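Quick heads-up: it's one chain on its own, the form predicted alone, in structure tokens.
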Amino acid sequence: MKLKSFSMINLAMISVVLLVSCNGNKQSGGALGTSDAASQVYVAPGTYDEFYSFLSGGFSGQLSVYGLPSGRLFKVIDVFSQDPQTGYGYSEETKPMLETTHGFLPWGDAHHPELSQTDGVPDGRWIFINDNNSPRVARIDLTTFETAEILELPNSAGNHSSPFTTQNTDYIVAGTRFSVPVPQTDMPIENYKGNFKGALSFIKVDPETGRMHIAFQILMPGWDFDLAHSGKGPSDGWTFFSSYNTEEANSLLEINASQRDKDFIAAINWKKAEEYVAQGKAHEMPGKHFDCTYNEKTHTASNELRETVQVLIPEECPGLVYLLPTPKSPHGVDVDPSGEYIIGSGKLSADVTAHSFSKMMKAIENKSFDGEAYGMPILKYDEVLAGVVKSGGLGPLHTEFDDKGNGYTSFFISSEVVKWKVGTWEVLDRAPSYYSIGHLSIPGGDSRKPWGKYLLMLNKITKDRFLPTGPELCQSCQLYDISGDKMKLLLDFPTIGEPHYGQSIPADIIMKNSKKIYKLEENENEFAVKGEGETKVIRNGNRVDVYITTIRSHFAPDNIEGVRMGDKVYFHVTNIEQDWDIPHGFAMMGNNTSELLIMPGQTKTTVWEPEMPGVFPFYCSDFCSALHQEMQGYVRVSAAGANTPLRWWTGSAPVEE
């Protein structure tokens, strides 16, 4: 394949374009946002948004839930990062969710939400998301909007091209961003080429429970894997990973990994992979990783350390991987609703490349190869090319589709979205973003059934779009109406963290299954109490367990004595409310973890270690009733070795241990 140099002059030109795009769009933005846009995003009081939109939080480690078209924030779902608001990652029940082979990790970098699908259509059961920093994937249960499982990925470093689902959620897939020695070993970095490897993980999803496990990994060369998408319809059974740094450089990648005219989209035949695994072709390799799960009945997380993974090596498995040449350092790889076209977006190309799946299959049959790389055939570019979108933009990243046969591609450097016709590759429209768009999202836009009413731009720079807040500005989304021939700007709204990608789904698909309370009679937490008559305080050495209930508007017990210096006090708090939307908080003075936020029928635990003798208050931190201020209590702490009896009460005679 031909090499073409990528000089510092190219980088300088890109920087100038970026600067112009970030400073030159404000005037036209005001014009685009006028007319009847406000009425199109207005959701009257007491009425609902049409869509749920799930946006990654990037460096926040969480997943945010917005309404479309209003742009209102409904919830931040705790995933990879501790949250002092809810106690996630602080409470004893949830700490096990954040355990990894690196130890307890209180933070993650969440990038790409992906809804579960049935027959290629989002079904609203689960949404998955990746942690780029410490390779993990999470599954969120959309009946509760809570994280149900986090699975660590061994042999990976930087889990970016993840966790894109297959047509029936047979698998979610995950490709390593950084190649590393596999298995890990002390090796000179300059020995990178030929020795570092990139693992692609295929994670099996149980169709009933959603439980995940790594079915197999494919050990690729030491390239960097950026994004992925799985086939649909005729291309179901294949997954496509974009890759860059096929030069296998290890320094100054902005230059040294930008030498080739074309990198590769790796086409993986995962049904063939299943056959090879069944035939015993996989190698069992060391691969320690944690599977962390949350039990909804016990309201408690646990984790399991797994020791090995099954690994396929492409050189040993003919027909497993084929390489589609794609200009140049591709970011996105997307599959249109028909499953026929595989769209590659080379970041350093001005054009968008469309490969044909049927041509790919014919080229494989005819052995139309242009050499090989590490035993994997390189398909001839002209033999698989369906067409090119000659956009004139700069920095194409990611494509989604509407329900009218159109594709929409984001262009980071020229800060715009280009609309084009699938099949003819004709540019139909373009709309500016404000500014530097990364991903874009259309409800159902990567599925077989797009709901092509809105397009959401996920922008990296807000600059002058909102009131200034010092050097740190929020990032933003911009909502466009795409129901007509021309894209029309409707709304700007700020976002949590740095959204990398989002997915949206009609609200009525999820709403009907949404859980309102946890049934108290089904609470199997070992520390739960089902009524105030069961509350108690128990000492076991220096451990004190307080079994406490919350209800409007008091705790039981609300007075506790006999705690001593050196004790660890475990507050097991059960919210015995059974009315929707009546959470209670629990905050203890001097507790150096966090508060708890406890849903109706739920039990959570926090540990308090008093630091001085005295009398210390606790209270409800979530406004729950007119007598919320009265919902409080006290813990008396005596000196170590004191003979103060352990006793507790709520408006009646004390009970002693």
The other form holds:
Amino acid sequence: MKLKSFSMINLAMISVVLLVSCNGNKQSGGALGTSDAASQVYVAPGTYDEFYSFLSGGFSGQLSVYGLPSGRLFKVIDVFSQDPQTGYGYSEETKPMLETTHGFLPWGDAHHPELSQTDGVPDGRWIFINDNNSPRVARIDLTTFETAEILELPNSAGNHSSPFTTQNTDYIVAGTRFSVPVPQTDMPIENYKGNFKGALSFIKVDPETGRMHIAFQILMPGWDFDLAHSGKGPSDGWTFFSSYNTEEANSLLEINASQRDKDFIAAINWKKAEEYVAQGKAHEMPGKHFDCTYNEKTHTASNELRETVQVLIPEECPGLVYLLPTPKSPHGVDVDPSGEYIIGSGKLSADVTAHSFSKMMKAIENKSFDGEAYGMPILKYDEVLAGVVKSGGLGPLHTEFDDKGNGYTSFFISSEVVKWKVGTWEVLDRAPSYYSIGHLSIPGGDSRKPWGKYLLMLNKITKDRFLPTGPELCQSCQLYDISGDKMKLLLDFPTIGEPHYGQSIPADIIMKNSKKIYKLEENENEFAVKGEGETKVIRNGNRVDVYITTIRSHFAPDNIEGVRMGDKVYFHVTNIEQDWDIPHGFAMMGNNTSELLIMPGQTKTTVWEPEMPGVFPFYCSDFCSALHQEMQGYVRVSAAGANTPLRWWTGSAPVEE
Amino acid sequence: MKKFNRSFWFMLSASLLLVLVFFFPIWKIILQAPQYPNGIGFYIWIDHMSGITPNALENINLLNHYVGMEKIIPESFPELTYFPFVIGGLILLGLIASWMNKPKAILTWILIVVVLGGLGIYDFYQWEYVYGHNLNPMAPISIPGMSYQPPLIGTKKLLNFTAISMPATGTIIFVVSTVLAMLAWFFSKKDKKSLT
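Could you output the structure for the form predicted in complex with its partner chain, given that the previous block was the form predicted alone?
Up next: the whole complex, starting with the chain shown before.
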């Protein structure tokens, strides 16, 4: 009897162990499952990743380029922040890129990368990204992976619902998260309600050059416009902006902006807006803003100040804006690949709301309105609602789609992604994020053609996921395989800054266009020299211009005399190399700006103001060759008023002015 | 009837085929190293040199300067100026030989081609020798007893580089042309015999 009960207990224990191990296998993959995940993310040395992934740096102000599925970092693209590593924002050529109506800004808050699209499919020509803090939108050229343009947005503050594209990159839209007096004026903050305005900007993108300009702005009430997406297919011509704080609170928003059961998704008919602008309905308002462009031939940025902006007032433009009531302060607003469903994620809710575009059009036709706000019709909620995803999670933020008719919604509060069926709204699967996911990203996941193989979770908190590094920890991405019925965790990898949002695209679309060098013969920089024979040093008052070249493994000139205290020395460094992956650096001792990192065929300029007489070295800071250590030079600095002649040379006899 | 027989056509083709030599490189030299996974190399044509990839010649010169080799400057080779005329002359002589259509004439042409070809290869070897041995004593990398002469044909390890020297399409055209001329010679002899 005793023996029997013992064996019974034993049996029970064994079955528990079995159950646990089965369960374990299912949850984490177990030993076998893990090695399987490893092989899925293993990109063998010397082979390429399948996707480029462009992840914003958030508060770093930059945009980083990773490979998927490996999670390897390839490059940080300088966008809104100065970078002493490359000289971006320090060199004379790039300083004009960061000019704004607030003066020179050394930093920005980069949130949403958005690939340009053709016919609703990412085409790999450009990627756009917003500065949330000081409203700007940047365009990055994906042949050079360099910032080509930064456009400032007037009447905006907190450029968060930005920069989302229309399906042919006709427009990049940019709504303001913080409403402000328009035009800006000194006013009591309590006068917020009715007086503060939220501008939605439509930025026209030249299809050939990519050059941006603000076609028009729509001046909305003082709500907080959080995110946006444009329609596609049948809904092309419309853009949807989510909003919160339709309460129009100006203080303690966490309470005061959470009072209404529903806020709005504003549906903007931008084709109608074009008509109104063509009819002259737009007001030309003051709206100073800079457009900063980088010229790849001169390797130099320049900017122009634009004075005004065309503004449409919704009250004056019937049919321009309709409001879709959406529960609980909607954050993300996402359009499914078919263009039929507009998904609003009430961030204080458990549910995800799906509106139907065709029902919206019918409701507009039937005038099924539930009153209006500031002259804009509010559509009846029940008339536009397609369905609700009863998620079982809390705090939905963003939705992206695969190519099999599924939606994936991120949940910040419950720290997970929920997979559901578009149309039936049935929950199919859920997977945890470690921890507190914000955006999620599927290659092409906001386009008409998702490549639904992987899903990236972009997490705000990592806590115990990596080796600790003091109080400040990295943020991270988590890669899931979504090719099967169940989402499968493959990889955690840390990122620079905050990976706020990211977009990925098959590598072959971009890599074939990636430039290897800049052609020296096409270098039109004012201070470029095409060969060592043209190098020179020129004094003009207190300004000394040094036309200097780099080639393995020396500078020309590498000895310079005749610089005096009080001089401003402009080193115009041209890298006359024409071989792939042979940049040179230029570092001047005691220079209080930055080094320069100069790509083959490029010219960059740094300014040095010597602080004391003496002889000071400069050198190449990028390990270029076997004789990199020998790639050095000297500048002799004499006292102010000294009569040291201006002389320069490399190896041979000095050239004297 | 004899005029347009097979030896005539073969000899005519042999000489006209050489026109293609103007449109294809005759030789290629490729250097391989870890940093140049696809190699870095250039073609030699009868009248110029060209990089297999953009700027290859400049980049080879850049690398060569570390061991003190002279810069390869296409303009400094007189051969590249007179080679086109030599080829033109060969074509002309070939046309004459095909018109004459006599075994002796054809054989003479073959011998000229073979001798000139041999001279060309010797000339190439001689240039390679000069570039490989004529080193600047001030060069940063100077290894006693080391020279950098690329192989005539085949591969050779030169420090970190593997140098590959191979005939290119133009040379193959030359060989085919010579074989055609030999056939022409063979047929012309045979036809001559059968006539007599």
